[in-house]
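We begin with a single chain expressed as structure tokens, specifically the form predicted alone.
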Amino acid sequence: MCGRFTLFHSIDNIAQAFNVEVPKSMQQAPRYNVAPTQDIVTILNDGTTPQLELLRWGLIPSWAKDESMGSKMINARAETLAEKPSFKRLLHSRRCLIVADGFYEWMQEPGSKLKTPMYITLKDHAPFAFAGLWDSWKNPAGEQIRTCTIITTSPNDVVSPIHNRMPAILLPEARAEWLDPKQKDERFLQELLKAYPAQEMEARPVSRRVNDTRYDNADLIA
């Protein structure tokens, strides 16, 4: 699963990297310990042009009775998106990019109950995009809450010694295809969700303070 990530690049840098405009109302402080149920930076395509949006991490399907489901749906398996009712409709019509510049996975220490947090990034430390799905849910007060989930896939050679899953990071040339609202071919879309090339990624151990979701400072990845 993917349960924590970072996004410390500025909104302006993100907009430049992904060739999107920044909404005037959007502000984002550097984040070093992004956790489920928090608002995260995403890119949606409303049919005209991709745009930056803040969505809550943890998918609440439009048909859900209450928002508690969100904390259980922070990830979706790439291999079964077209099979599960919760995701099949969204795969066709509500795909998004989730912007990050690194993510954490926990590696079991041999002969110990301890797990070491590993920080995984691109070697050039550039921002990248997880493949995601989103939906809109109306709460009892009538407010529309937009939420999302991160898609996971089989790990590459960098991640496999650490965990048996990794987030599906889209190749730069696949981002536009993933966002294209006209693209409905399930098999084609799932082919975009392969493990990112291992030779372009790296992993290193970091502070166990990342275990505390309240702690969100740069020294986590120092």
Second form
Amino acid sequence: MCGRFTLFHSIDNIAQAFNVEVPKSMQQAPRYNVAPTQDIVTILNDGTTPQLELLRWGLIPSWAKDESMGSKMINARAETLAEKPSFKRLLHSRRCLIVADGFYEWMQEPGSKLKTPMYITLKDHAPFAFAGLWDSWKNPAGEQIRTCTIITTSPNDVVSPIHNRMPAILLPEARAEWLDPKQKDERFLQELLKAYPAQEMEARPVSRRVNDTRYDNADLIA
DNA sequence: CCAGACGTTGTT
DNA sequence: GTCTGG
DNA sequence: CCAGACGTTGTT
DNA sequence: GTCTGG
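Show the form predicted together with the DNA, please, the one above being the form predicted alone.
Now the complete complex, all chains and molecules, led by this one.
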């Protein structure tokens, strides 16, 4: 699955890599330990052009009575998106990219309760896009809260020794297709959610300090 | 029809 | 054991 | 994902 | 909002 990731590239870097404008007001410190419920950098097409937006990680559907769902729906299974009441509607109209440059998976040590955190990136260390879904929820104060979830899929050969799920990373050429509001073909969209090519990825163990969400420092991945 | 759930992961 | 918060 | 709380009453 | 269970 995907419950923790990094985003240390600058907003300017990201904007250039994804060919989008930098919103004037957007500030983002380098992050080495992004956790659910926090605001994350996304790209979505809410009108005519893809835009950088900060969304809260943990989907709160528009019909939710309270925000308790937000800490549960941090992932969505690619295989069942088109069937699940919570996601089907979003697959048609609320797709987004979630920008990252690495993610963590915890590997269960055989014959032990210990888990080793592994850090997984592209070999060229470029920023990439998780496939995501988003929604907007009106809180009791009447404010629209935008939230999102990261789609998971079967692991490739780099991740399968570590874990039985991995986040769906879109190939660069698939990003525009995923964001295209006119694209409604479920099968076509789900085809974009296959595991990223293993030969372009690498994984290595990192410090257990990453376990604590309050610890967010560059030495985690040094 | 209405009422109530709506999710993933991992582990057993 | 299970839920909540980050 | 992991860490940390998990309860009530009353008082400040 | 939409699906499932009764």
